[in-house]
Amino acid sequence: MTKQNRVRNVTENPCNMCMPMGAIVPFKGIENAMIIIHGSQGCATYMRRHMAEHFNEPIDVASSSITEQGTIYGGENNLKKGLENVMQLYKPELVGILSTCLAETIGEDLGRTASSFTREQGEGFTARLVPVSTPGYGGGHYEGYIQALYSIVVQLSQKTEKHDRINVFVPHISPADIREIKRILELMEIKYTLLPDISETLDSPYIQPYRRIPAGGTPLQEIEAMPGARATIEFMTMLEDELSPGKYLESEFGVPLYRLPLPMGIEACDELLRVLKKLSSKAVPEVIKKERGRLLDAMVDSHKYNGAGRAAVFAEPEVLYGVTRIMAENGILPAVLATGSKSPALKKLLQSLTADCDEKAIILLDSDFVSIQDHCANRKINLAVGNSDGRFISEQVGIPLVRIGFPIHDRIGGQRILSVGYNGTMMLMDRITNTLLAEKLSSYRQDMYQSLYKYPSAAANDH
């Protein structure tokens, strides 16, 4: 049995992280919010460190610090003491309470504990508590993000008078991406409530004195008023209805829903602008038209190089779909497409998108990097696009990696990577094309010297 065809019944180096890791992000995108993780101290420490290395920002996450005693007799008292400390130290308006494998396994009821704690604090207690079930064995960080986002909307939304704002729900993308989406909305003169808004909270300017909770994020009052919005845009095309905050607002409060792909690639960006024109009754500003024109010009410039690209892409579902769209529009073969999620809707979308490609794409759900690496070798991949966890493929197989998504630990600036909108699409495409060019130009002379002059590799490099 060859390495590429071996049967594996284990996960090695998974293409995702644990569920509460993803659930932290939506709460970090709410104004004056804090998070406490109900579990062992190590869980919170691991997540703080992991996120701090990506965002290059201090990441405060509290812990209930369940020990052996709490594991046996229950951790409710630990959680309540932890909540008291959070209130005294941070004075938040909202606290997200996330469970872990340990808390779920011993049967902790976060909702009951949160209600009990609120009653015990008395009438003067005004902070909102949002418990979310996020055991590590319940899914990866993508599922945790979605579960937290949905729980926030369901638990905080209140029936309210109709207003002229539009709800905008975004998947796990960079602060730079969110700033770009906000810029487009503002150029179209649309009033919006975007959730979660990590554009400032996880990419804040340097300030003194230090603030425990960074400024920025979606105001709590705007989240509560989401049922009164005149429409919702949800950049998550593959969500199941039972976990869609947009679908919840539509079914419970009658808010019209527009479910769109991330605006990555010219077709997806055009689709967003068509919806914004309809909602705003405004013409597309000249500045955006020029950005579209520059993207078209960039596509003309790069297409003659991209035909040599055979790519592997690994990312969270929405980002994976967006990068694949860019490749399909620009002549790069998306040969191996992988995610740590189990999304069945994603597979159908990717199959439809790559149906006209010269070769059938390998689509891997709930995948790990060992499987991805095996398929890369089998399909003669010469380009990888994904997060830093794929650097082992680069090191072991020699495939260059264009970094995007979460986490990015071996480079600075993961929080500033822009890949949405016409501008972001052009920037990502340039990075991909330049990587292909760099690989070509670093090898073809060596091959030529070896074939014509019989130089060994070291001599060829010297020349």
Given for the second form:
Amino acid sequence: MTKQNRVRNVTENPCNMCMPMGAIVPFKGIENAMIIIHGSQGCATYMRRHMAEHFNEPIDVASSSITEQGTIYGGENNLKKGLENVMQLYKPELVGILSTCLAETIGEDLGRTASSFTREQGEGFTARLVPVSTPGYGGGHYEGYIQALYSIVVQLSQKTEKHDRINVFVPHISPADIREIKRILELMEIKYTLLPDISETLDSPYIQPYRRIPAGGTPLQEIEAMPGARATIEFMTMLEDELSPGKYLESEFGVPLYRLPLPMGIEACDELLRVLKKLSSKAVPEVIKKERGRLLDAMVDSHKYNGAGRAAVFAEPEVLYGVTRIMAENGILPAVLATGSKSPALKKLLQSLTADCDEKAIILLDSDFVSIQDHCANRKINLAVGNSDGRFISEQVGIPLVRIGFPIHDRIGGQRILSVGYNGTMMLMDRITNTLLAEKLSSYRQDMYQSLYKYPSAAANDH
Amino acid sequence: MKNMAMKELDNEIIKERSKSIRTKGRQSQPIQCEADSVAGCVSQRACVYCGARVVLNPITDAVHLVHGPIGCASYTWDIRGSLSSGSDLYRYSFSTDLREEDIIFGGEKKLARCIDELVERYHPGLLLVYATCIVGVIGDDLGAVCKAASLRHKIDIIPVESAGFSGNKSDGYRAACDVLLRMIASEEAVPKKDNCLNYLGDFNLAGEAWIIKSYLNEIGIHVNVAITGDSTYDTLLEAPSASLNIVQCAGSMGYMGKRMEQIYGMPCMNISFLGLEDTMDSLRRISSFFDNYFISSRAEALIKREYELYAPVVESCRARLQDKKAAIFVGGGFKAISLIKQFRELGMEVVMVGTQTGREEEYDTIHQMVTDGTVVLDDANPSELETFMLEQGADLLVGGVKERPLAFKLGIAFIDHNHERKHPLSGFIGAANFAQEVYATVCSPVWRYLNLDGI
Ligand code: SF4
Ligand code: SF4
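Switch over from the form predicted alone to the form predicted in complex with the partner chain, please.
The next block holds the full complex; its first chain is the one shown before.
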């Protein structure tokens, strides 16, 4: 197709989900929290379905179920009634209130409704309400996640006495990734408040009896105390300052901020460990050094296979950057790099990251899968890395897909995929290298035969 | 109430919801249904738009364009298991991806440009434009844009009135049927074909429509078009030339059958190919309609052959499933009813039945079918499902994607009976698949290990 350079209006096979969907995730990572989405019933149901498939966990999210009537006379009463019912059924300590396209368009004021609801409930009502404006048309799920995370910190944090924890903010990564980051912090003997912590809530062990709000998540008191922390680590390098919770805590309360890329790839992991060393009085323990050594060993072992890789990567900005970094370090050509987000900072970061690569990378922001597919054909891509929505490309043009990110709905265990830290980097690399190997080995006898074996026909022609 | 004090249960059920929950033999008033969901109750229902897509999306060579913000399109991209024997255009997700500025200035121009781009790239004969909630609110005139585009491109471009909030999934079915009716309407009288029927309400999930077509074909009946499983624009236009409509999913397509009866005088027969009994019964009823000796005798031969092939499979599962307890929570009443029958075939007891959007008549039928003590729920939420599955001691839940993890967390077996399924559940082979799936989950060894005191 020749349309790739033209500005198109239509979105074909979207990379984006909508803002409120992304905003659900940070709330799911807070202890004893529930969420209500102010809008029509369908939106909430679709988002729950989407998340349930990825996490294999029940995803309870309430809706204010606005009907046609509500759009005419306002949905405030629906929202209040919804909040009451959520309190009765789930008894949460905190409720995230998210808007939708509909609520925003008919001019609902979440903040006002939240405060009048709290007032009406009277003294005994202790739950915290956190309204966040997330019009679906205002951005993708990445923007929704960031907006919610920022709002949570701004609305809940209070001036507190200094304490010895550090704040850690993570983008949307898997529960397994979060467990790995926590393990590294613990090995470095650093006390922390990590937000949002979906490591238990969205990957909960089998327990009895069942809990409607699963155990785990960042405790509310710790979020409130974030201004008293020794430092903040924010694993998001492309946030604009106005949406960076770390920046907020720095400018309002003087908490020193370290902005780091996700620890994906040897250099990014080293960078993290150097910061942690500084924040801890402790030397890097032997276990971690061995993990690092094993990663180096693995990089050497697989570098020749990796050299054959020409990759398309599609993911949310931070993960996209991390995967690209691993590729650049290991000699896989990151040829097509795409995301549904518009993040301008990302483009610059990716450009400088891939500056030394043999071919210039094509960087697609605010993209869709049909454009990605068009570019894959042009750039002779033989490997795709990203979420399950890329399966279409695999199916249609036969490029194998290594799954990472969200959503992963055509395979089991999306919540358990580990890709950060020295260990995670190594595991992701192995998945990538083995995919390249499987491709080669499954067809090379055939390929060689077809391209090289010419003698018999030539001999036959002689007769 | 077993194991649960009344007081405790009160806490589990929102007061307004109690009218939509009935235990057979305990309350005399009929169940409240077909009402709006109660805010904050975590309803499992989807929206009008969802219903419309269920019905129309299987049209394989159409461009399905969602007019609205990105989420609505994104969440419905290729999530259903409808198969195609030709085009795969229906598996693409096209969206006008409305942004802030479109919300302020209106989305009509963008919609028109999107249509132009799609027609240019894919050359479809039919382009459907689905309305989402926001479209009406910002005042876009879908009808006018579609009409103008239709004239411009000389193809059928039809708006689907599927704004999510204007009802629930069943209203979406209806909106979709209206689109189909409008599409097949034609000025000229259509000549009738012999021994030919339309097969309504099968979306060819995992090839189900193909199974039924092959049965009917074998006994000498031609399936004119399945609506809408594996259908195309051209084949749908032929719909008026059949002499009978058979309706599988009455929930979604009963209305279309009725309307075609009024418009074209085409008789309409409700059938069901779910379960051995229903399949045999339906094949016999269809062949007796055509009143033709050859058709009837071939039908009997087919029934005999297939029954002998698959009944033993069902029988062997039945032996191991005897007296296990099943809970049902599905979209519509029609499906719940046929599931109750299928569990009977398997010797299982149904202890809970719920639907998202069942109708009054359907609940009446359900009420008559189930035994005393069975809990019946309309528009249930996760808390109610949890409470009643545990209270009733269910061994198995049949439901959709959202209910699956809940069942598993409660240590209850689960089967998918939704549009995402990847194996056919229709016809004789489908009945065997169903039995085997129930067996595989209910009798899996994993349940034996779900104890917490192993270490
Ligand atoms: S894009 Fe808007 S309308 Fe669509 S699902 Fe998201 S919030 Fe709802
Ligand atoms: S906006 Fe309306 S049409 Fe779209 S998912 Fe929500 S309820 Fe359905």
